[in-house]
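Form predicted on its own, single chain, as structure tokens, below.
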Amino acid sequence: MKTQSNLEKVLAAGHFAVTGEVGPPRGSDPEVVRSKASHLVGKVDAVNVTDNQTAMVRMSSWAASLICKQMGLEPNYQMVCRDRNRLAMQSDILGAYALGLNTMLCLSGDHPRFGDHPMAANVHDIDSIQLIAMVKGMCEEGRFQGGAEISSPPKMFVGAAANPFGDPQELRVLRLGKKVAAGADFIQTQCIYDMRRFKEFMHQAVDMGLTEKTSLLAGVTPLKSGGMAKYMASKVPGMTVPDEIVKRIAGAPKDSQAQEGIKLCVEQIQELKEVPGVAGIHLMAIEWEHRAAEILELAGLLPRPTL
């Protein structure tokens, strides 16, 4: 009998949830995963384990997820539609659940042109919304997408991603609605710097009743420097970073820009706690996992509940 997802239990109990993130390495050394994960043990309710993020070849999500699980973390096993057809996806889901993984995130995946294999085929046999529906069908109906019965169905807590900042904004909420209708149990958003636009997005989501059907976790990423703030503002697709934030981080003395970024992140978390419909945060401390505990402590989110 597999255990219930820890993230599911935290959200069901009404706690403000916290998820973190670990990016697998571009190599086979498990110690790289263990080093990152060690900073998050006991600090998050689940940890996302990315799947060839930025279309760069990395250790597989399921393998890095198992390493995290061995350390006492609950992995949020990611799967992108870019690299596999539906046969491989369903096979991997069965295998992941057999090995004790019970929380997963369904994503489209970054286009190969952004990574180190720009000529790689884009599989996209199904899209992220269809992937959510396929996983829910496997879990709740006990059937493969082709209709055949599954002898021992998996029981996954299924998540999806949302970007509140694309234009036109009303379509972003409608796309969120499609993912909720497909069966997404929880949603994690793109990292948020533009609070005004995010609050508009959340107002629409609440009005549509979406936050009554799913749990939405707001994404936050601490800015390490003025250079990072400028890069996020100008080079990352689908990202909105207001000028005042770039000026605040870049305008701080160089030796205190990192601390200013942490201060801003904590302020953002405190503000997000008060936004109607937000059920938690997804902290993406990219290659800065060792600062996650400090951020969560200052934001009043430690210790985490044990259920």
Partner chain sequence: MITAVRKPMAEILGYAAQFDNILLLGCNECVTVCYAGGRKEVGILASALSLAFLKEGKKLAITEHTLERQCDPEFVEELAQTIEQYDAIFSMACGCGVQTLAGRYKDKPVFPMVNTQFMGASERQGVWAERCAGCGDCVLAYTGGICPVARCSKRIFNGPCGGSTKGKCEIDPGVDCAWQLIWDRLKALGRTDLYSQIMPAKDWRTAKDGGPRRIVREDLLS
Given for the second form:
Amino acid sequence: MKTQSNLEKVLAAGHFAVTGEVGPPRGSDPEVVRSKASHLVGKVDAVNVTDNQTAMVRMSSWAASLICKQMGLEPNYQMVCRDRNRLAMQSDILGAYALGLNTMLCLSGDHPRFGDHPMAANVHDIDSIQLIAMVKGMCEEGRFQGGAEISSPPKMFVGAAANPFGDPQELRVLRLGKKVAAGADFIQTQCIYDMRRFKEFMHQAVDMGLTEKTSLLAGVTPLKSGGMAKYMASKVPGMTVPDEIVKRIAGAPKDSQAQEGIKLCVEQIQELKEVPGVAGIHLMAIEWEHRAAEILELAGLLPRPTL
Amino acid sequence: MITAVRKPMAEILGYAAQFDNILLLGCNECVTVCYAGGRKEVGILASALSLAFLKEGKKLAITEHTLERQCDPEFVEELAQTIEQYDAIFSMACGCGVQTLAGRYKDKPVFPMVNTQFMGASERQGVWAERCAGCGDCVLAYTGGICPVARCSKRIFNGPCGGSTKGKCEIDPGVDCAWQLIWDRLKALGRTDLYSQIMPAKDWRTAKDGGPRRIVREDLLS
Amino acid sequence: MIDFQPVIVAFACSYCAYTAADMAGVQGFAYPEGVKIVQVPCSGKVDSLHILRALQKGADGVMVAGCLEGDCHFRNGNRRAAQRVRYVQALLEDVGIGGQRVLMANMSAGQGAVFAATASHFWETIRALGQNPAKLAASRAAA
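With the form predicted on its own already on screen, would you show the form predicted in complex with the partner chain?
So here's everything in the complex, that chain up top.
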């Protein structure tokens, strides 16, 4: 075991892993985090805590992660390249580890244009792949990115994201390969609706031997309504939602669309379990944390192993 | 070239309000080529300013002149004999020209008439696009001649991010995804092997993060 | 100001509007005397600077008259003239003179009546607007 990460332990023991997600609030009330997180305690192996997602200012990822940690969850501390240079990133990583965070996720970050501070400087001192390499260097070589030795290096289980559906399609697996080469211990994917394309992606990833070197968790997001299905299909960059899925959710009676969304999500999880190379799922129940347990129960993923 | 666009008239009129006699100074270099501050734009702005003043029943004496290059002391020196007669210089050059004037004529107010934009190339008549960020350590040899620093919205060195859709950037369907362009070009060159190498974190000292930059050529010093 | 007789500078393309103005005379379609015609080889030859200089030097309005859309002798000179007219109109709004003092018109060489009607209508519009405010203010200041 390289780290104290619960996610690493679960994966190393060969369990099908489950991660969830909590978006910190746009305010300073810790109760909001506690309330969202409470639905996930004991239900997931780690919980992603987003870092100013969609470029909107929110409670800092490390602070919200710490609140989750205090509740007995294993936070997956997210860090984007948009808001900090490498000095700030490394000091935050040291601080996060000092406070007991063991798992982190390295991301580019949404462009400020999409958020509430489109006038902000768009930092990108390093990119997400360089961030993975930097964290690995800190943890495994005990060196800062600048080369100096770290007196007491952190030990992080380092993750990265992959989008099997962005363009150009032929680069999606190659770029995953670069993340793995940079040292990503685990990968969480963008939410999957197009199973056919995802399976092609996984087939290539397995062929290239990438799933031997990293643990890939397939992303799922339950569709709460026909409106959400249509939104995901048309408005989210780099996301594909097949027509039959939009039709299935939007076509259900209004008062049972949510139930249909949960049913679909459970079916997707069951299908994903059988896809070679998939080591777990990442359940992003956006503002629907209270329904996560129900989905996981129906998918036969509860209880979670305690290691 | 360095590109620029004229400042809003309201801002220019605000600068002009306090003066009676100005030198409106164009530059024959980049700002001429991008139609922002050459001889013709000097004429257009002079007419517009003069109309605005006349309408208010005031008079602004405007001397129109265009230097070969405002960013070069040799050409800026040309003004030494006549500069005294003006209350202020309204420069239509890029920021480099404005500062060369300010450095040479220390007691003369100088105002910028354009907003300097970026180092770019002309895509077609009337359209200019950013091509170079002047980062001081060119990587174009590895990226198929397409710059990720200047042309990727997140200046990603190991792209593309997940937001690349049908060759376009997630921030705007009018913006090409630089990494799509890079990939297409690497394929055309038969150099897709370059993509698989991880490009290491950049040393930004060669860019402006290392402090204001300077080039000294010993062989050329006088 | 009843006796205000506007001065309009009409840049007229020699392939259409200039001939049309001629035709107007021949065919007996009158237009005001204050419309001063400047022959240009193509409306695309008219620069923003020409329009502004005309106004700066005292014209009350400027009309750019080119060929019918799609009929430019030089392919797209009239389209470019229209773009420049829009640019100058915006600039004139910004300096408080008003964009309506500049007009883009299109016609064919045979349309003498169109030239006369367009020029007369524009002249009336400018007459209603009043003197070029720049010129007016300058003359008041002088008085």
